[in-house]
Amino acid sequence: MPGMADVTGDSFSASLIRGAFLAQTRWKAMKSRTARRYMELHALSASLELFKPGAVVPWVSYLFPTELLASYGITPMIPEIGAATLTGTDLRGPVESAADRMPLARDVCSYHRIALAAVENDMLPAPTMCLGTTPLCLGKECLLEMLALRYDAPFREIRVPLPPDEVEASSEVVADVAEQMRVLHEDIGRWTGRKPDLKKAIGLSNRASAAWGRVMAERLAGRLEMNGRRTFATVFLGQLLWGTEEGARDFERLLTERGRSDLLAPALDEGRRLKRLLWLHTVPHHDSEIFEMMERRGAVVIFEEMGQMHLETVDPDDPFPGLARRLTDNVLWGSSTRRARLNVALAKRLKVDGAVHFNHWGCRHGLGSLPVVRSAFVEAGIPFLAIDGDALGRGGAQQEKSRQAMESFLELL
């Protein structure tokens, strides 16, 4: 469309745009030498390969087991990550304008609305396959199925039953999900004509999981306090890299003081204690003001609900049950009662001063469980705040209203 910036394909202008973006990200990584910056570099570098003509481009849901793709040397396109990345660049204006022109209801999740506008206006590459999982939401499954129809690409969905409220998913459920993954893994090879090395991908994924599991264990024990917003963003991008050498190295960098230096929670002078908060659901990616205001008021997010993933290694000789368990028992999957129980237990374990739920505009899954989650925190006597916003938004009246609500909440604490 007129005025749109084509960043796909093999044109000279598209190559320049991609090259400049990558060079800027590489400079930041080399300057800081932290896990966070290197993860940004490696995620971007791998993703830009998808923009080249002839590339295999699998659009996948956020929790899709990307090791299945890594075993074939394929990088996933995750719509939420693509949308968050684009809206943080100079392409924000064009992609938002394109999204506004689409005949979609305004309450459609902005992650999916932006991703759809981007692919239809040459800012993200079109899919050659669409691979979904029922966790965590229906919206992205609708998006993937729609894209598959529009671009004549195969669509597959790993169907995962809701887990019980109080116990783990049954072995029968795990076995069924594992078999779905096994069949899908073979289908990917058939569609692409490639030969997999799944054992290698799982070995690399296990290295990342072992490192991330150690970091999370330290955080849960109270021996390590990290900035929850930045840590969320790091794991969010890291989802692209499970099963790769770069992903393994980047997560292992978090085990060093230098590697995690820009992810540590701030400390107050003279030994004063910060108010420690638990953050629930996604984050406003481009609105740092609310977090800066929190720190000025002596509060910090020290843990994020969505960081609880890929904490255990899986059997490299039979990885499908372990990969399946990551879906069947994900902390965000299941009933509102289950989510509330797990989060209250987490808040008590961390001894936080309060919890904040970010009501991302258009997210039925997150907003639908809010009343139950709120009631559980109130009953447990843990201060709770829900603020409205758009994860991809920047400024505006709603963000200002949320900042005011946060200021009042911090005064009460």
Second form
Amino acid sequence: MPGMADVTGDSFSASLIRGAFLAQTRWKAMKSRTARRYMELHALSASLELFKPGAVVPWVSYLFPTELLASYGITPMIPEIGAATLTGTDLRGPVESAADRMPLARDVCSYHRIALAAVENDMLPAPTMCLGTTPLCLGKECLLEMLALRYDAPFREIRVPLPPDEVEASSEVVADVAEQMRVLHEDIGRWTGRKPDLKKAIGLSNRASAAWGRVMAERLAGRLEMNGRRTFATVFLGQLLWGTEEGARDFERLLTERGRSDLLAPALDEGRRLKRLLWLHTVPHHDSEIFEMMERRGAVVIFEEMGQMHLETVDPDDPFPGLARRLTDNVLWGSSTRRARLNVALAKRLKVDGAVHFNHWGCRHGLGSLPVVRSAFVEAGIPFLAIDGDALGRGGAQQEKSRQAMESFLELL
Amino acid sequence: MPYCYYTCNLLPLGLIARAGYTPRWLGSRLVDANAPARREALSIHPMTCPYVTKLVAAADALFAGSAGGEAEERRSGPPSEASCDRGGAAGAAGAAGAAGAAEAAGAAEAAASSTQTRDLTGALRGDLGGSSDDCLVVPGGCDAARRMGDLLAATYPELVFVLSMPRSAGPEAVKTLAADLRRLEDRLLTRGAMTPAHDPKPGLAPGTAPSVDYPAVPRPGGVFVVAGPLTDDSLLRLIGRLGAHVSGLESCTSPDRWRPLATLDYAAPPAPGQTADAAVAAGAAGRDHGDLAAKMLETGMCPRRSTTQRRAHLGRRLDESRPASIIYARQSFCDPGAYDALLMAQLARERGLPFLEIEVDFPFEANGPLLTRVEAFLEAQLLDDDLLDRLDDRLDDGLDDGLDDDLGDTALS
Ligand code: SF4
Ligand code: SF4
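Please give the other form, namely the form predicted in complex with the partner chain, since only the form predicted alone has been shown so far.
So here's everything in the complex, that chain up top.
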């Protein structure tokens, strides 16, 4: 079976191997017919296009409104997704060694360290433009702008002020962000010489949003219980597909039982009630052990903080304010107090038995808000656990410690 | 006059003084690391830069003790505050503070079991707490600093003001910062127990701003030091002790940074024939926060700013100071510093300059391994210089011999 190392080249043989690799992934998707598998297929196939010579490769931040790219038929390259994907393949060893050799400090977010090592060693395609957003963190803006300088690519940042703690961002702020997006959308056309079709991209994104919004509403109402870890992994990849035909179809697949069959939370176990948990921040992508242990211990993650995005559609005739609002009022943006308030409210609404915060290696945004989030949960009387780890890690002493902490927490519950 | 403490010194101290507060850098009021921690002390994740970690502890010690310690604080006051107050409107209070210096030192011993704060001008004193009129401004430039502001604002809501700092210096960023500065000023004024004061150079009073200065006049051919916040010149002195000299310092607390910021105010420069007081009054009437914001962003070209602008700034500084090598003293867990160090390493490569990155604590301490690394780095260069000198001498000798021969020949002919 070909590995990632074989499919990322730009030679003729690499393109043949790419074809074979995709055919395999397609076969898996067709067999299961689930949204998850199709999303994997489409995200992979769109991403592999980025390796072709002459491809437009926009490195963008995780929350970037990718519809602005879909309007031109361009797939984004999101460093966090690139890093998580590579470390799950046979390129894990080489990319980790490359990161170790790199002079960048080891204490920065590992998504960014790995992405940088990958692009510098031809495991990810080099950027032709770098597009950031102030949310969520400064580290990725530093990374994106540094890459832009190194590869002589244009850099733009959508500047998004912090929202107030209690209310929505003001209409002036939304208008300012919307205007930045409008100008950027035009710039992308100028840089690439392509013709936009934003209305079409927004229409497709809206189809996906409507479907995802319905699924999330069902989950919030307690009528649908999905496996939070897997669901997050699916939405994570889905970031590459908003505004595309494939994305629309894949998110719509979630509306059918078959389409979401591999994302459902485990059923109640012989009358025993499973402990239902809310997961905050990112997940350990390659460490299934902790989740398996949780299931063995009668607990399951039924909701994930990071899945709450693109829940509303935007006006196709005037899309920028709607796209801007998704950034200005994103649940993950704002002060620690805002994050704490929203998450406690979410936990109460879902009536979870507890919440788990994943302290991802090097994430100042997440780690920094932890004390405020923790005390809000404690005050609300909701059991709370914070575990340290690396979202890209696999095994090791830290993971073992976290697993033990989780075991004790579950016992306590 | 109550104190307005601040964390990052990217603030116009004139604005604070005008609002009736004595500005004071929190970095000079650190909690003694050897003192036992309070049971309810705020805790933050260990993967946070030492600067933020120490400042959170300092603010917590000040404000948690404010209720009980207020009277004591007013009665004694630390030594460095005396001169500070004398420079401001409350000269009488300053004199009282000076008289109480000895008492404060005694109180420190008596309070051995409680938290202690260390004034970095040298005096160790007990946790006398702050006054309930005191407050804190946290410019949230990086994620860690922003989250520090969030935590302190959540804990001491009435006392802490978080000021968002943009990365760019474009017109919209200036506009947003200007609005935030206006809000800060209004809040200080409405909180204010004091009448607004006019002090055109508040930050030049001892203890008010971080007052790092060059121990000797910088000159070309030495070490260019890049660092995060420093409390004093010990890193520069260390270089001197190891036989090298300093060509320049680029730090949040370097003199070219803190001096202009310490006197930054929206007062217009005195017109010809106008007294300084009249100019200050004119500035107060104009209250041009936009101009102030623009000047702040122009002065504070720090690592978290736009990489492109920062690169140009660093390049300029290197060209001006013409160093022979570069030392980057980065605080551990500092994201902007991590990317900035890469940038600096590249600038060093382009100029053929030896480069060393070290990880430092706050306050800076030359511990064993760090000392060895700096020593080895500088020795290698001194050795290089020595070899080059000797090579030069040999070449000179060779040339001289040749010349002698030539002259000899001529003489013979
Ligand atoms: S994990 Fe944290 S630091 Fe890393 S990309 Fe996400 S928000 Fe940024
Ligand atoms: S810039 Fe670096 S040293 Fe300064 S507060 Fe942020 S993380 Fe700490």
